[in-house]
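To begin, one chain is listed below as structure tokens, in the form predicted on its own.
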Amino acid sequence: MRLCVTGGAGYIGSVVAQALLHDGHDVTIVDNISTGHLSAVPEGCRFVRGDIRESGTLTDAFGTDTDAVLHFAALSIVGDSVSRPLDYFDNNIGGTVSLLQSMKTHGVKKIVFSSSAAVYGEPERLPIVETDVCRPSNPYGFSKFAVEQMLEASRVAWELQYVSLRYFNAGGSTTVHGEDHNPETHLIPIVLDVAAGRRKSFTIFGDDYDTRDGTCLRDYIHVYDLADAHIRALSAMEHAYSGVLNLGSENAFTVAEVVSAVERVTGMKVKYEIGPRRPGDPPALLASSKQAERVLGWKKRRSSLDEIIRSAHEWRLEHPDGYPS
């Protein structure tokens, strides 16, 4: 398939990316490189350097075949979308305005969204399944869950196909690919980076939470899985379907149950303290997955979270200094 991959040069895309050149793709990469690092762009695609807001750049890497769009090209940090929500409106949902303006142009009717299980808010139970009612309780949930709604508007108004696939913190590495961003805000970096010296400390927001340890709870997939989710989603609107799908470890870990693995994992200690609750953040989070493995064919295989922590653990020794800037 000739397929379009927008933030292909950011974490989660370019995983997805290289998966989808192993597997035979002809890959087209759209990013703008405001988070993303043109050498995470795995060799063998083809890139456009660009804004999906500005119909030139999208026309560009359409062409005249595409078969489908993966996108992923969204600003994601919960803290920064409170203070910030116009970026995050802009940028988040304008610009899926213009792409899918685009795609009904092109005659692109075939769209995998990395969507977030941030459209839940605060659950009223854990596990929480696709039909649970969706109360964003941040702009960026906000700005994922009003994308979700244009899906199904566009599938209804001029038959799009869609997958919608939530889910919460993607980690860990592959040989090739790991997280850097700049400035880091996920948790498991920033915590391998404090118990290799490259940080003196960090900062748990919060321990007053009604969890297992009074920190929050979350849900952490290995990106290796996320990008096989993404692959079948493909393979999935072949076979006519369209959709929101959860994708969940069903293993929820609290913060300091992660700063405890990482010190079992790298046998190095941890240093951190306690600030005040972040704005915008839900105490408890974890997603069920059983309706994406009923329709995808989906397994987790590497989503332990000693797997995740290993793996961004070994990329980061390989990698201290991240992407070559």
Given for the second form:
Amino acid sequence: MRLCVTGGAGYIGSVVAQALLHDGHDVTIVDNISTGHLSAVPEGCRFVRGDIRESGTLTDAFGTDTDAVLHFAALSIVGDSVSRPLDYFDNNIGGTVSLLQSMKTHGVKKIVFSSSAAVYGEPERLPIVETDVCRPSNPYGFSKFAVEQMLEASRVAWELQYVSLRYFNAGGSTTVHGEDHNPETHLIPIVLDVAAGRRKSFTIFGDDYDTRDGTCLRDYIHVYDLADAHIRALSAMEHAYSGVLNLGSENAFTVAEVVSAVERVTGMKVKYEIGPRRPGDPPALLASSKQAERVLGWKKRRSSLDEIIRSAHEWRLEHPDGYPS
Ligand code: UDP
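Let's compare: the form predicted on its own is above, so bring in the form predicted together with ligand UDP.
Next comes the full complex, and the chain you just saw is listed first.
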């Protein structure tokens, strides 16, 4: 297929683009490199540097014939979204309006969307299923939920086909691609940096939650398994499927348990202190991924916490300063 990957220079987008190339697809990446990395763009992709809010960029990216879009381009940091919500609405909601308008103009009628468990906010029960109520507790989650509404409205109005994949906490690395944000805010890369002595210590955001040890509970899923689900989502759309699917490991760990797992896997000690809760953080997230298994035939292969941490640690050892560009 001829595929356009927005945000393909970012963490998950680059892993998916690499997997699509491996499967023999023709891949064009469009990315403004605001948070992504030029050197993460896989060799063999066509690369269009630009912003999806500009229709000229998308016209260039779509060319004459695009079969489907995989849409990752977005701002994605929960805490940051609480401080600058309008930037999140502009990038994530405005960017997707522009993308969908261009898709409609160019007759591109299939999209896989990078959504998030953040759409649920503070869930009423665990594990979370797709039909549970969505009440996002921060602007990032709201922006992802708003896009899901746009996708469904576009399905009704002009027969867009979509698969919205609600990722729980992505982690891990492939041999080529890993997690490199600046500044880094995600738990696993931060804890690995402390273990390796690149940071002195880190702060656990709150130990007074109603969880087994008081720290927040999250469901970590390997980026490799996420990539596999995207490829399966493209096939599902070939069979006329549209819908929303959770992608999680169905196993949740507290922040303190992640720290212990990093110590176990790396054999190094992690220093931390306890700080206040981070605004917008839900206490506990745990997926039911049964629907994704049924619809996509998806099976998690690499999503044990130890494998996620081990692969992230190896990538970091090989790329101590992250991507070169
Ligand atoms: N977290 C933490 N200290 C940090 C970074 C994260 O205690 O320096 C916690 C955070 O509050 C959350 C969990 O680790 O409960 C996962 O956070 P992350 O930012 O990795 O992903 P999110 O759940 O926000 O998507």
